[in-house]
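The chain below stands alone, shown as structure tokens; this is the form predicted on its own.
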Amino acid sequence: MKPIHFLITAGPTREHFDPIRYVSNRSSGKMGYALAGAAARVGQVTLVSGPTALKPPAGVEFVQVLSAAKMAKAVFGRYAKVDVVIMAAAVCDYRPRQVANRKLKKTGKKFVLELEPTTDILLELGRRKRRQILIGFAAETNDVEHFAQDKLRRKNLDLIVANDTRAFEGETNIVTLIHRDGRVEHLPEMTKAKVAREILKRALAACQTLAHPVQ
């Protein structure tokens, strides 16, 4: 039987308004390169990563991105191929409207930055889906579980973990998987290793429904 190919993002996103400033988050990445050092011991892996200072687990295919824009485009040229995507990574929702091509300076007045959104991968992911296991995150600061239920169902996902913003540059975890079916598995905190091999489990299990992985 074919290897199952997992596609695995991490990290944060950069999203650059002047040459050396960015928008970006707290993510440190270590939950997505954590499934990632999991799923190469059962497949074959591909992880595309944002910014971070971790080194990728051995054996994978390692893409390094930098925007949202970067995240998407390597993930949607690789989507068709794979069998279960997970996307750990933690994608800014904005981006600045005009980047600057010289460092903006101080000048002692109110700076206003404008916004636009950038692309929601997840959900596109969903719309394109066929027979891939979509896995996604949520990362709240409240109503955790609520906010999650409703990002699986719009989003058209397999599986959502859902944990509080705080486990971001953490070692440990604590999660809530919610399944598609209704589901949903309170785990204890443990570290991020244990974490991403209960998450693989559940992926595999999936798998087994899959009369044929996609070619």
Contents of the next structure:
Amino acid sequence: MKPIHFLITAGPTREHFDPIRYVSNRSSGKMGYALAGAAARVGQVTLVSGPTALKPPAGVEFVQVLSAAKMAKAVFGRYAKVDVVIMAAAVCDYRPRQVANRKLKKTGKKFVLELEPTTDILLELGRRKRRQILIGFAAETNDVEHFAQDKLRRKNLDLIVANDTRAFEGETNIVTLIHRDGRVEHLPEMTKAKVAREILKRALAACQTLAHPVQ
Ligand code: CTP
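We have the form predicted on its own; now please give the form predicted together with cytidine-5'-triphosphate (CTP).
And the full complex, kicking off with our chain again.
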């Protein structure tokens, strides 16, 4: 039987407005890399990663990207061939509308940076979904479960991992798993490696339900 092919995204994206300055976020990539490591033990893995300080796990196909646009291109180009997508990346929702090709000089006056929306990769994957299992993350500061439920429906996901933004740089995470069928699981605080194994278990169960992978 063909191994299950996982496409996992990780890390932040970086949205430049001149060659040395950018807008980004605090994502370390640890959750996504832990998922890629766990998935590599049970299947084939493509890890699409924004800039992080981490070493890719052994045995994964590693695709490095910088911006949300590059991440979208890397993910969309591989979507048709994969069985499970886990969007653990903290994709920037906005990017500077204009990008200067030279370093901007200070003027001493007020500087207003205009931002425009990036493509919502996961929303688009949900629209184009055929047989893939889609897993998303919801990083929230408040009303975690409520917002996560909404994202699950809106983005046509099979599972959403809701976590508190306090977990961003740490070694542990406290997550709530919300399934498409309405099941809600509150997991206790555990290492990101353990959270990764728990998510993987649910992904594999979802694959079996749909008799994945489809040949
Ligand atoms: N995501 C994505 N593309 C984006 C933004 C987010 O694919 N441009 C994915 C993330 O990888 C994550 C999920 O969408 O799996 C949720 O991201 P989040 O930023 O928490 O939520 P948003 O949908 O952007 O909604 P909001 O900003 O309103 O919280």
